[in-house]
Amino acid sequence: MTLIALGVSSSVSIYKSCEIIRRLQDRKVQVQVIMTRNASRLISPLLFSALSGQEVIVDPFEDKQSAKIAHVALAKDISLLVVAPATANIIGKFAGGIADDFLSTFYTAVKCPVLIAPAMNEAMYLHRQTQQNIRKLKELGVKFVEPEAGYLACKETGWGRLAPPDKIVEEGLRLIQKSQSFKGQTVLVTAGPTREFLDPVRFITNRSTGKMGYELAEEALRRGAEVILVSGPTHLFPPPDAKLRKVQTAEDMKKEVLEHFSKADVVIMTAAVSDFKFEESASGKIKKEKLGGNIKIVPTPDVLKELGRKKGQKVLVGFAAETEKVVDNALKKLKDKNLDLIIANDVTAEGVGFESNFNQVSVVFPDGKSVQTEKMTKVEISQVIMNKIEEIVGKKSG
């Protein structure tokens, strides 16, 4: 049976919990409550222990608790986070990394989606400390069900009310069947630049952060996929449970990737390979005056064509840096490469792309159909494209 953490914190609209609970459990879900110690002075623990046929966690340190604390072993068992209601107060922590008590410690324990669902006054909720809190947990993958207007608890009328329990239970139980969507499948994700050594101090590079490549990792992660993260230098931290891979050059990516390649379903070529190497890289410095004017370069091994040509019924996506006639450019290279799918996106474009959280990008089909996004945070194009993906898998398997 699926299991839900449902997340309680001290707003008046706590009692509409009771009801999320209900409709949990007539889809055959079961739920464990955590309630924040404010929560439980609003209502009693022992009705949300009667309801769900779980006993309820509210303090952390109760010897009672302490076979569930030990390595938040329940964040090992649960499909969902739900925290409905969500105070101001929840949220900020979360935002924050604050981790005193046992639910927002919790929260930073689990691995699968988590869903929130804010309650409070107007005020609180249109706060921009709220809402840059709520932006920060949005860009870091978490989903949210908007507040209602209507009647408050503050006997005012606003923004704040709890959003329906059926429309909560219903955007659950969706993240559920779309973090299931990659299950049993291996995905092979490529991140970041790589570097063409003229010696060991100097090299070619590129302005790639590995970004995009890493928040495709972590939303394949969501969806159930194991992840096989080949990544060149960055300074960005993995999902943990990816299989990391670090490389250095494009020939080392080559390696790495031909390697895994057997083993993968779907392979996600986002790294910003070199074009170009050194013809000759020297063992030690080389000194200024030494250099000359003819240092020659060569073209690294195009790793990209030599999979489109071996890749059989796997998915095949690869990546378009372009500064101009991006959807043209990016079409010739997905024909010329036999891929399922390109991302393209205009590098000249500001506050987008390269250096920065955010990507505006067009999904480019074999048939020269294409999607332009809005500017996004890259966390939704990871979304957005992992989205594309999972229908052209469908399309293959069906």
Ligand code: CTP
Contents of the next structure:
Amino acid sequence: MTLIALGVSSSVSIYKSCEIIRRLQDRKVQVQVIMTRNASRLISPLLFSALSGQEVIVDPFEDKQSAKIAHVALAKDISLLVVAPATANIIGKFAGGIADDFLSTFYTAVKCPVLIAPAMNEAMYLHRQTQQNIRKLKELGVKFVEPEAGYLACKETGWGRLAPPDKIVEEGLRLIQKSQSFKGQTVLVTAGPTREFLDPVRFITNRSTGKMGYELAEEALRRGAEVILVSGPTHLFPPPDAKLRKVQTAEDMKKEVLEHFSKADVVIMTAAVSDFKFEESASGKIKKEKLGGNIKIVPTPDVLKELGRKKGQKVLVGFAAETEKVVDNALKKLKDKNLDLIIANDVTAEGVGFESNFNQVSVVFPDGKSVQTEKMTKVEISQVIMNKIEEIVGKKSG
Ligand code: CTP
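For comparison with the form predicted alone, please write out the form predicted together with this ligand.
Every chain and every other molecule in the complex is listed next, the one we just looked at coming first.
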């Protein structure tokens, strides 16, 4: 039976959490309720225990009886954490990484999807600090069921009313299903630039930071895939559950990718692989007077093109960095490299792409059709791309 954790914080709409428990049970989902201490002052945990059939966790840091409950163990067992209602306080704690009670500590331990349904007074909800916290959590992949406008406990009407229980439950179930959509599949992602060395000090590289690839790796993990991340040099923290392979040069990248290719069901090449390298790479630093004008540059192997030749039933996705005729050029690459999908970036566009948290891309299909996204965070773009890949995988497997 699917187990989810329902975090309950202290909003007047707390009574609606009872309805959420019931609706989840109707859908054969077992619910472990976690209340904040203030929430337990509004409604007795006994009511939630009776409804859920499980002892409610309030704050085992203070309560010796339930101190036995290991948050790390529970975090591994659940398929989803829903917080409904979520106050400005708990949202702020999650966004700030503060872990000073069970619910906020638990949040830092979960790896499954997290869904938050805020409920508060309109001024608090629209406050720039609250909105900044929400944005930050969204960038980390947390999902929200936005509150609605209506009559609020403070006897005002406005934004901030908890979304209807039905809507929260449906969104939660959708997330659980999404989190398993790549179960049993291996996704190989490449990310970042490569470095082609002239000597131990000097190299050719490019402006890629690896962000798009790391976000795609995260998103594939969130959907239940085994992820192999072959990464050029970046300053990013790798997703802890990905199998990370660090590389420097295009040749290294080719070697690692080919080594893992047979296991992969999907390959996403976001890496900005250098197209050129020095014909010779010296083991010691070359003195400038010896450099002269005759440094020879030769092509590197095209990793993706090689994969295209041996792809079989695998799904191959490429990226295209373009400065003109973006979709046309991307489509040529898709055909040339035998891909299922190519994501085209106009690298001259302001405020997106290289070194940015934002991107705007065209998703180009083999039949020449393309869809341009809005300017979105790279987290959101990675969701759009994974949705398209999911459709292609679905079609291929019949
Ligand atoms: N790619 C690769 N090996 C290379 C160069 C590129 O595997 N040596 C992959 C990239 O990871 C990307 C796709 O091919 O998914 C397209 O890369 P891009 O640099 O846009 O195009 P190129 O094929 O290198 O062509 P050009 O630089 O001339 O636009």
